[in-house]
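First comes one chain, alone, set out as structure tokens in the form predicted on its own.
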Amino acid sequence: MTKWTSKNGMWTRRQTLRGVGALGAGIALSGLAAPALRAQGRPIRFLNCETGKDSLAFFAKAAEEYQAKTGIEVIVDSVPLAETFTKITNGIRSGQPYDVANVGFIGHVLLLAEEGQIVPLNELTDAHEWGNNILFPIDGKVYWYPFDYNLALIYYRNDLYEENGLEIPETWDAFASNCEALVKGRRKGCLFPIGSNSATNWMSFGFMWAEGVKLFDDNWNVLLDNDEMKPKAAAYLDFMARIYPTMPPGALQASYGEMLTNLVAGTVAHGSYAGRVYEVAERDNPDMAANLSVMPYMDSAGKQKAVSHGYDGWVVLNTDNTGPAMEFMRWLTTERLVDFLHTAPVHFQPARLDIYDNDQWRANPLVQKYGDAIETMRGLITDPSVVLTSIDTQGPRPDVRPGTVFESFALPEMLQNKILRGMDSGEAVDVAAAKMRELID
């Protein structure tokens, strides 16, 4: 992902895009504003992020198959999500841009939009109902496709909760006695990440998320540390700073590959993903597939509960093969969506709602393997007292702002501040809240 913040701490959407620009991805700002190409006939330049061999097969696949059924050509180039939206631009400032994107960033959207090389997706989302908060629309515009919230979930061991008599935590303190019941040998209780990475960001802060924390009020006044939120943030840290000693060690170098690892090996009780875990499991530990089950953050009195989400869907770019590109959406987002979201059953959690009852969707064997735990996902993203944020799209509208902070990694770091280096916790929440204003202030 693109870091967002500037040495002098002073952005705004088109200072975040001119400092893309200055890293050789700039986009109307540099002058170099996409020409003319062949307005007739031209391929269709779809960019995946996808990068899963099932993901990749069908798009060359897809292609072949639209190539045959309209003689349009569909040239698809797959790369790493943290390089799409260099690619992007690059495309854009080169004169060679992309028809079709994967964004996994809703800040990276707002970019786009607001410099007019991406439209409106409205007629091809109008008319399906989707889950909560995931549209972002701009002035009811909607100018990207979401298919995959990528929900961070907590999983947990079933067999060990059968084992030593548990139940299923509702509150703070709960949580941390069954972490604690649950470290034997080598097995640990549990394993948040702390590092300063956007894992932590994704996964450690759902937690907060449920305790009713907010980091913005409507008029982008950082909120951490005023009344109301800073006892809310303190507890919050004084919970992580408990469960801390039933992590493994490296609980700082953390990312998604060591989450994954852990869970699906077994030696964590609890961890936190998206539902890629079931299929990693599933292929590598089934005995272990079978023993994971997942629950949304609780809060501390048992009132609330949270998940944080990250989100992937498509733009279409604003070029002179804008209209082929949206028949070619229009034709992946009908015939052909489910065949796409089979690619990884249950790691795709449909935005959609009425995918959850699709037949052909659920005849998959994964999707009803795990159809236990794919109804407790769908039950979290319709569910309207569910907390359903992250830090980059917190806030009272879409914006960059909370972008920012996501990428200034200044959350990750309170939780370091706590838990590392023993500050107190309303101290800890207070650097935080001076370095959110510095930001963006």
The other form holds:
Amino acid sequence: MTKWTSKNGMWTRRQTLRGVGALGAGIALSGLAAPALRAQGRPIRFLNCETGKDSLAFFAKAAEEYQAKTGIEVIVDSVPLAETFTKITNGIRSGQPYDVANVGFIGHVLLLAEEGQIVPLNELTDAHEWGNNILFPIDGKVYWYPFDYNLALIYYRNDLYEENGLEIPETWDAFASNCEALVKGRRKGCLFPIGSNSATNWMSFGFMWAEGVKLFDDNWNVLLDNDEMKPKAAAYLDFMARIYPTMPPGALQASYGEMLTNLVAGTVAHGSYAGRVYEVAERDNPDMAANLSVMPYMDSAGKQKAVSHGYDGWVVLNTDNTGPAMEFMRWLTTERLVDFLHTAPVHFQPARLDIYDNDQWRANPLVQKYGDAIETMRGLITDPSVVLTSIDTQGPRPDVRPGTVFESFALPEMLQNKILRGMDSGEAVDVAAAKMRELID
Amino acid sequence: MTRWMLPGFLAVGVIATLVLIVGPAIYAVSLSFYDAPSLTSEPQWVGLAKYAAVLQSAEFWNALWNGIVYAGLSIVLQVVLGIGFALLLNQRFFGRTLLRGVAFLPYLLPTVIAVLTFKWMVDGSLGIVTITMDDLGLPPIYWFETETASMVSVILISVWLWTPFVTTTFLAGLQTVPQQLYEAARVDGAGPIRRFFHVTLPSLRPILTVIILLRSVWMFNKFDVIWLTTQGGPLGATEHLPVLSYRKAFTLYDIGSGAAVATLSFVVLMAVVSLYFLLFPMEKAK
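Complement to the form predicted on its own: the form predicted together with its partner chain:
Okay, now the whole complex, with that chain kicking things off.
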């Protein structure tokens, strides 16, 4: 048996050296040594916000495959999109940052980029062609990998259009007339959210973008209430007030769930959403799926079309594991991207244009079945005449200011001031513009 | 018991309180003196600027007023209905035990389930309440569509959820009232109303004091019902201080202002509770 102490009970010099060496090795192995050493073999922490059943199953399988291929474990946490940024920043603050995260709001990407918390992804994005207004580069650097557009489109009941001899509306007046004509019993003309929530921000302002309203000039001055924009924004409010009586009670509380349910159940003749409507209708009410078609938002005069986007993408965080995380992202976006998009095949409208011609992607039964709608959606992201924007992507360049306006619900409140309080449209625009200035100054 | 056990238990309690309550509270208050656009950015010391801004904003005073209205009306209704149900359930009748169990049910439901169920029941297109009213030829109710209706709706949901707690507490109190007091009152010719005001209510006074205090604190800080139903809308009509604090901190990412609102909310509540104890001191044990 080794004798560990000298005769007088003190450590010998050799024993001390051995002990120090063992302690050093222990510290190194336990992960308290240099970050590079710590990072070796560390799992990749992935924050996912696509919480559909199939998407969750995909990430579980992808993590297994990646570990089998590289030996690197991928830990996937999933939270609803609204909680993403808090989760990401909490992770950073607590010293346990995620290496890759799903982000659905460009303002958050910009905040993280400004703070040096995420790294550019040009090495992954430069190789591909992308649709309009989706990469949001900052000084040529692309900080995220967008995987879908989530275009908010107007869904309409083509069976009702045929029965009633209605035409696809090109103007606000025609659209409002169609909504009024299709109110019958419990079925209402349309549903567009008007509450202070992200659903309203996403689904109800397409008409205003089509009319040519812009929120900021090139120097980030608020334009909403200037001589050119105010009449347009006020006209939009008048139009929304006209179609409001054709909506079911509850437009104020309507969010994604209510909109989806009303469209799939057929209780409204028009509504707004992205491609998920087709997927849910296929599952829950296949007869209704065949009756639904999509169109972009139109302006008052029939000259301009617009869609609002609610894009999603991934960021890679600046951690001691960035290298392996980038390698994982390279694998995910080259070898598994189509499999991922197939977890919501119509809803995840590809941001990468080559995907639309990818045989594997096109082979999906739902992509084939809704090929016409998907072609319409594809045209909306490549046609430069179509206004493709959203509140949080307004302005001359990517910036957190429109994101702040988005989160403040200044524009939904403008709708509520008009519709619920009966405020004069011009005054409602003035109130919204004043709030925007207060927020960004 | 060794002589070290009592100080040991006390030490554990004090340490747990410091770590779990005092520490986070001090940290939260300290955040209110900084400006930070996110949890990860470098905070800038701004002193009392956040408090000044918050106190000068109309939304703070609107939220404070909404909190007083929401808490006040909810508590009044909960207490009145709670005493009423307790008196009813204290009578002897067939199926009393079953009814007592049923009456307690809403309190057992998770708030999120109860609120979302209510929202779907009154949904404007597919809600069972809406459809039933339509079948009966009645006009739809716009539960959350106006500022007043939204406040009334969140108060009604809160009353439905938490009246059972008040009922159960008063029921327990009623069972401790000596029957001799009622018999003596009857002999003196007191009717049911006089018996209630001169025997029942005075006997329930200690419980009433505690219930009003507890429910005031809980309702003033109640976040879930309002967030799940209206998120403070429309146009701030149901936004109270907890919602305003959350919105500033976690949707607008103005962490300092969120912390300032939360701190002010704490101060207001402390002032109200102190005043309450001054007006209605707890009875000393005899």
